[in-house]
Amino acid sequence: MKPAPVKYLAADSLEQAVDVLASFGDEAKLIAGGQSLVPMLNMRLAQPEVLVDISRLAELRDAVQGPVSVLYGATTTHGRIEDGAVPDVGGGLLAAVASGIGYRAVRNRGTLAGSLAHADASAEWPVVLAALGATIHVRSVRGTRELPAAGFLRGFFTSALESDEVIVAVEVPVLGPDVTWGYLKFARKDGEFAESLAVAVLRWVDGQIANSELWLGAASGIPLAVVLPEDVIHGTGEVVARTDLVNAVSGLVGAARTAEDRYRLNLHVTTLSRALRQAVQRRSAHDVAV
C-alpha cells in the first residue's frame, strides 16, 4: 500500500512549522517518527495535503532537567528514554514503560509527543503521564498553552490539541524519595498494543500511604483514574481486597453482563492489583535498603 500524493516540507524552524499548520489547518499533519502516521497514510486513513517534518528541529529533542521537573522535548524518542540518554523522573519508571513499546526499530523512531498526539488510549504514554501529573506544552501562531496530561485525551483518537497546534515539550514532575511506582502492561505478544495497562503511584508519609494515583489504560477511549475509598487503601497498602478493586473498576468500565465483559473486567482488575503490589513492594525494598 502507498499513500495518496502529499506535499512534504522539512521545517527549518518551529515558527515555520506552526505557520504552515495555521495556513493549512486540518489539511496539514506533523511528522517526526511517523510510526503511527505512516501506516495510516499507507492505508489512506489519513490523506493530508501537506506533511510537515519536525524531526530535524534540535530544540524539540532537548531534555532539560529542572529542580522539580524535567522538560522533555517533543521529539524525544522512546529509545532514548529506554537507554537512559535523558533523565528518568520516575527512577526507572519511564525506562520500563519505553522498553515495552513496539519493537526496537519502532522505539528508535517513535516519539513521546507523537504518541500523545495520536491519542490512542491503548498506548503507554497517555496513561503514564496522566498518573505522573505531567503538563503538555503546545504552541501555535496564537501563542502557547499548557495542558494537563490528565484530560488531554478526549475520546477515541481525539485530544485537546487543536489542528494548528504542535506539542513542543512534556513537563514531568520528578518523583521524590517518598514516592514509589508500579506499572504493568498486558499484551498477547511483545510489541503489541496493550489489552490492559495500569500505573500506581504512591506517596508515603511515616511508612503509610498518604496519597495514591491509580490509572488504567486500554479500558476506554481515555485513560481512567481509579479512585479507591480512603478506608480501602491506607496504612501500608499491603492488603487491598479484590472486591474493592472490582467495585472501583466496574464503576468506570460498566457492568459485566457478558462473558467478554467479565473477562475484560477481571483483566483490568488483575493488572491494577499487580501494579499496586509493585508500588508497595518497592516501598518495602526501600525500607530494607535504608
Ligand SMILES: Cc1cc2nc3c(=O)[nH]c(=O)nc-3n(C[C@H](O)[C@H](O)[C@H](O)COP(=O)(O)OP(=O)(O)OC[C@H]3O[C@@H](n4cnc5c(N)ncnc54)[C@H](O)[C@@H]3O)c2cc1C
The other form holds:
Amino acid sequence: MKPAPVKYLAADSLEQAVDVLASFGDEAKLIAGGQSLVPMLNMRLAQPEVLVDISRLAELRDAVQGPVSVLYGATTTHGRIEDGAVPDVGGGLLAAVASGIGYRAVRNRGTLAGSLAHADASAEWPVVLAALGATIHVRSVRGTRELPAAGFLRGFFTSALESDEVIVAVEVPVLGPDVTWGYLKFARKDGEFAESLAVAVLRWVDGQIANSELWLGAASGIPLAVVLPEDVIHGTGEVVARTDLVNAVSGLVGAARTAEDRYRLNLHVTTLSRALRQAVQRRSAHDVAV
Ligand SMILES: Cc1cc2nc3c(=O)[nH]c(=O)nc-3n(C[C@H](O)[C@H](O)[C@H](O)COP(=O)(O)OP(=O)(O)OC[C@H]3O[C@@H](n4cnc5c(N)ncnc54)[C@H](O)[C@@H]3O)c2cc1C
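Form predicted alone done, so how does the form predicted in complex with this ligand look?
Now the complete complex, all chains and molecules, led by this one.
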C-alpha cells in the first residue's frame, strides 16, 4: 500500500519541531529514521496530517561523554552505536545490542529515540535501557521532563510520552569496573525481532553480587523486571537454580497452560539464565585479568 497524502516538514530546529507538535496535536508525527513509522504509514495504520522530520537536526545527533553517564542524542542511529562512533557506556554492551537490530540498512537509519517512542516491548532498546537505569530527556512547549527508562513503556505500543513531546536525548550511566553484563536475543532468523530478549546487569562487592537487574523483553506488552529472592541470587551467582528462574518468570508471564505457553516460558527462562551466566562469567574473567 501507499501512504495517505501527508504534509512533510524538515524541521530547521528543535524549537520548530516542538512548536509544530504543539499546534497540530495528534495530527502531527515526528519522523526520525522512518524504519517503524514508514511501514505504518504505508499500511495506513498511521495517517497524520503532517510529518516533522528531525533526522537532520545537528542538536539531536551528538553523544556527550560525562564523568558518570553518556548523553546520547535522540537521533543516534543503531549503526553509529554498532560502529563505536559514539562512546559505549562500558564493556561493549550497547554495540552488542545495536548489532543485532534488524539488518544493517535498518540500523543505518533507525534511531535510539525512535525505538523508544515506538514502544515495542520486543525491541532491544526499551529493555536494555531499563536494565541500565537510563533516563529519557524529553521536551515540549510546556518545558522539559526526565523519565526513567524503566516504566517508560506503559502497555502494548504505548509509552509515557505525550503526543506533543520530543525525546531529545537518552542518558545512560557509565558501567563501573564493579559491574558486569550479560545479554541474549533469541530470534529464529538474523534480522528478525526477538522472540525472547534477556539482559542481566550485576554489581559486585568483594566478589559477591550486591545488586542485580534482570530484564526480559518480548515476553509481554512492556519490558519485565525479573526479581529473584535475595537468597536465590547472592554470593558468586554461580548456582541459580532453573526452578527459581521458572518461578520468577511464570509469576510475571502467567502460568503455562498450553504447549505454546510452555515453549515460551522455557524460552524466556533459557535466555535469562544464559544472560545471567554471561554476566557471572564476565566477573570471573575480570578476576583472572586483574
Ligand atoms: C526490517 C526491519 C527489522 C527491524 N528489526 C528490529 C529489531 O530486530 N529490533 C528492534 O528493536 N527494532 C527493529 N526494527 C525497528 C527499528 O529499530 C526502528 O529503527 C526503530 O524501531 C524506530 O526508529 P526510527 O528512528 O526509524 O523511528 P521512526 O520510524 O522515524 O519513528 C518511530 C516512532 O517514533 C516517533 N519518534 C521518532 N523519533 C522521536 C523522538 N525523538 N521523540 C519522540 N518521538 C519520536 C515517531 O513519531 C514514530 O511514532 C526493525 C525495522 C525494520 C524495518
